[in-house]
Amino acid sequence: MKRRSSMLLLLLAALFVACAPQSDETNATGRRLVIYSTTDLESFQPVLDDYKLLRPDVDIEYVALDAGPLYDRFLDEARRGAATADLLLSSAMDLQVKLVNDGFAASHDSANARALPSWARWRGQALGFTFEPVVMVYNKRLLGIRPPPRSRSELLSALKREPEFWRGRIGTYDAEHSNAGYLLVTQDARQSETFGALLQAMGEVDVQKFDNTAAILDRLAAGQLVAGYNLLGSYARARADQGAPLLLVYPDDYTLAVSRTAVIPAAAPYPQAAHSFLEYLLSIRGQQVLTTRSKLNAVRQEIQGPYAQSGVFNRELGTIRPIALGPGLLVYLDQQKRARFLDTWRRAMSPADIPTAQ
């Protein structure tokens, strides 16, 4: 009696063990992913298609989010103890960098994250897998006979020089609504003397402000913008392939370029399936896809084509200058820091909303 009694206790413990939730360490094997990103889902599919060849097992789920909402959204979840992403990929370097010196990233160290370029990494957290130039772009059709300006300065003379043939038909980001627009318009103006000059000259004329590069390229495309001012080059260079009358021009005085960024969540739910994926994504196989299929700017130097690092320092005038992952990044994000700079920006390009003293 006490041998099936014994018996019995076995098959219900086993019974039990079976039917239990599997710990997240188990699941972390690679059964789930959830990926937050700013990159549009019809660029990154091909990266997703690659590497489903490589694990089916791995069910991916993936959202794409502006910058500020996917910062958002995850501290948010991290906050209430509730299930976040397994990674993020944000081309807001300033707020990944942020999310690292808070403590909410976890390392990742492989061979392949220690040959990306010292500016695209901090910490072993932070860790860039892209290389985006950002350019001016204009609508050749609507320039007609006039030479594209080629540099800041050049932009800033033709400004003054026809006002009126510029009014309301440049774009640029909305750095008070954009936090790439705000990371790049930060980054002008402390490269450049001049850039105050170019700010106050675009708003003279009406610029139109945007909360993305597609939402720019498509006024540009339909010829209801001349020109366009930081933009990223994948994506414009991408459209120009597609047949759109767009020029890519890359400054001739200096070319800022960003990293997409990738950072796993300290508690990320499936942590294996997030190093497996942000290794993919490092290694020569996912930079291989994302240039010659996602059409994104690899970040490995090893990568060749018009979408590496080869094809624009090859091709292209102009100084080159990333913006690097670190503390750097911090300095305008302190709140009061930010809204100073922000009553600044806002005065230069909205002259006309700005009351006058009486």
Second form
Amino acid sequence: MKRRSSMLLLLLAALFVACAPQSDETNATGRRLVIYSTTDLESFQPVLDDYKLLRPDVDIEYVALDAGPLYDRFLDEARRGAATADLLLSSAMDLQVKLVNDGFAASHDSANARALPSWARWRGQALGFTFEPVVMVYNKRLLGIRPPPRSRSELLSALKREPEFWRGRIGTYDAEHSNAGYLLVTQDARQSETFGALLQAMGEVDVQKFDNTAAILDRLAAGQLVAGYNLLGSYARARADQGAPLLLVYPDDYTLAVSRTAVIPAAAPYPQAAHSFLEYLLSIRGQQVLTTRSKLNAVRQEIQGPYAQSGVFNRELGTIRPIALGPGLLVYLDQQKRARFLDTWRRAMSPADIPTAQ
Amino acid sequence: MSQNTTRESRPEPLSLRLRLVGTLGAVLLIAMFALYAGVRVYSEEAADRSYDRLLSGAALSIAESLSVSHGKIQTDLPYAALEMLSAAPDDRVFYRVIGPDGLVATGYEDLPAEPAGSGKSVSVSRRAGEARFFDADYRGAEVRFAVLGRQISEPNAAGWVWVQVGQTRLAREALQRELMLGALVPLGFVAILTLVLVWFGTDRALRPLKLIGDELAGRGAVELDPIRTPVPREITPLTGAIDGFMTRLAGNMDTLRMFIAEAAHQLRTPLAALRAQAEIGVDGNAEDAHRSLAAIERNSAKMSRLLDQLLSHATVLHRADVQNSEAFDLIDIVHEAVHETLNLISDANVEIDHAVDAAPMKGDPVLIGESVKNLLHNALRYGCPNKDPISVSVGIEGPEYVVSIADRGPGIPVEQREWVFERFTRGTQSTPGAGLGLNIVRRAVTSHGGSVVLRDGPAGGLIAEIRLPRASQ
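For comparison with the form predicted on its own, provide the form predicted in complex with the partner chain.
In what comes next, the whole complex appears, and the chain from above leads the way.
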């Protein structure tokens, strides 16, 4: 294994040497490594800074986008043959898988890539670099003496028992407008028999819908919401560690885990820089920085700490079910499937708005 | 040095082991290539069969999720449909559903259509639920597609709905490689094992040869007995040949030994006489010395004749053993022999007469010539006390040439005629002679398949006849 990785390093070095004249020429004209990412720059800055220490010669242009626009923009640029990103980092695992499936991705093979758990990589082209459990978050103060529901069925009974307490004070992703939310809600629909009932119950207590985790956390911290459902654990943990009165619950029945996924486009203008950066991101050093400074859960199991995968497993309350990268994720991207699913979802979430008749 | 150059100029013949291994290796190699071709086809079919089942299963589960709503085909893509294709973990997946109107209801709109020939015109006759397969390039990769039809008969949407599911070929190729390796690696192993067995088995098979070699190497110079080592049937031709060769060698050595004994014996007597004469000459007066010298001269002449005869005997023995064979004319040879004899003995009186003009035959002309000369010498020495002419004639009697030499001498008594052919015997006369002559003649002539006969002449004297088969070797 060690020999292979050193061979690969040699290979990479040879690649750099081989491409050196090209990069020299383009460096003179201000060539940059362009990253499209769904992670906000604030979170990701420590990683970029650390990489800059290793490779001061590489300029990075970091473009923060939402998952949908990121996908659309890349696809548009790739189809037009226009200059596009060298690296795509997206929490929309399904869209990343679709890019790979449709042949837009280049392979990245290395010892670090092979060290990833099998659910976090597909074809060596979609590589998950974080491991983020999806949690329920409660405002401890507002919850008061009520025991926090620890599973979906407990949440369902709580909503049924005291609808007036929860009315308008539970928030979740807007599956229609947020790709991450859509991914999570479809996975819920696949995993759980009772999920339809939970959606229905949330709809009946006027669930609030948001485009991202941060918005929900803001309102939870401000006391406008009691509970948030399907929130990214890393963000919630960071917010709780900053002093917000938040309680994270890893659902007992099952805890989904998503992985921010990296894809290097086959048409990347500056691929060697993309490979080098991705290799850093998957390396122990990169993962360490991701965990300690960016407060994102590292995917590599060697990393220790509260934000690391091992840390999650240690305090684990539910069964962790990582969403696996693979062609299965394409199912809910199907045009008809998506339309049908969102129709059902809308009807459950907003029973008042839509007449029950077809 | 010289040995080196000979070795270089004449390369050693290829060893048996290399020949066996080479031939077998070539045969095995050809067999492996044939197997490779066969296994390739078979493994590709097998890999396709197993993954095609998944592909048609996926297509079937999609077809089962089809429904019609407001005149439009609705697909509730089952999660299992694509999930089951993850059995090929690294393969990309494509699908689409085409409605009766020919429009893509959902999925990838630009999938390659099924190639013509297996087209949809014949589809009605096909049973539902049976997928068809084809390969096509799509998005830069070779993709295996399954197409499955399902008939819909709703009032506002009737006809065939087509489900097309495709998957890249990585897993199939991997399975095919695995199947091929599984078949070819053991075969290759067996082939190598066979070659190794032959390599070492050659030693075992050739052990009898080594044993024969050991036995021969351990023998003394004159141990020429047959080989005692028991050998397998396949090697008996070799031992038979060696045994035959040894027998001939033993015969040669016997001849040689006898010749040496004869020569020593024959030379001892005249040498003793010479010494005695010389002693008398040294001790006696001038008259004695003169007589001794005359006696020495006589004896020397006798010895030199004897030596001639011994040498000619040796020549005959050697040539008879070697068995030269060339074409010659008997008449020429007889003429030559007569002339050579006349050159030595000038006062001889010889008549030659031949009934035929040519007597072609095969054999050793030197042996025949020596034989004729020998008989002529004998005739001149014993058969013409009054300088009567000796007559030599060549004739044909049936299948034989007959060379006869007739003299007018006293002849040889009938009871002694066989005996004179023994070595060192002579007729009763006390005329000088070594007694080797007739023995030499008989050996030379019998080696040609002929015979020597002595008989009385019609007008007295002796006739010696050499009879040689005309179709002689």
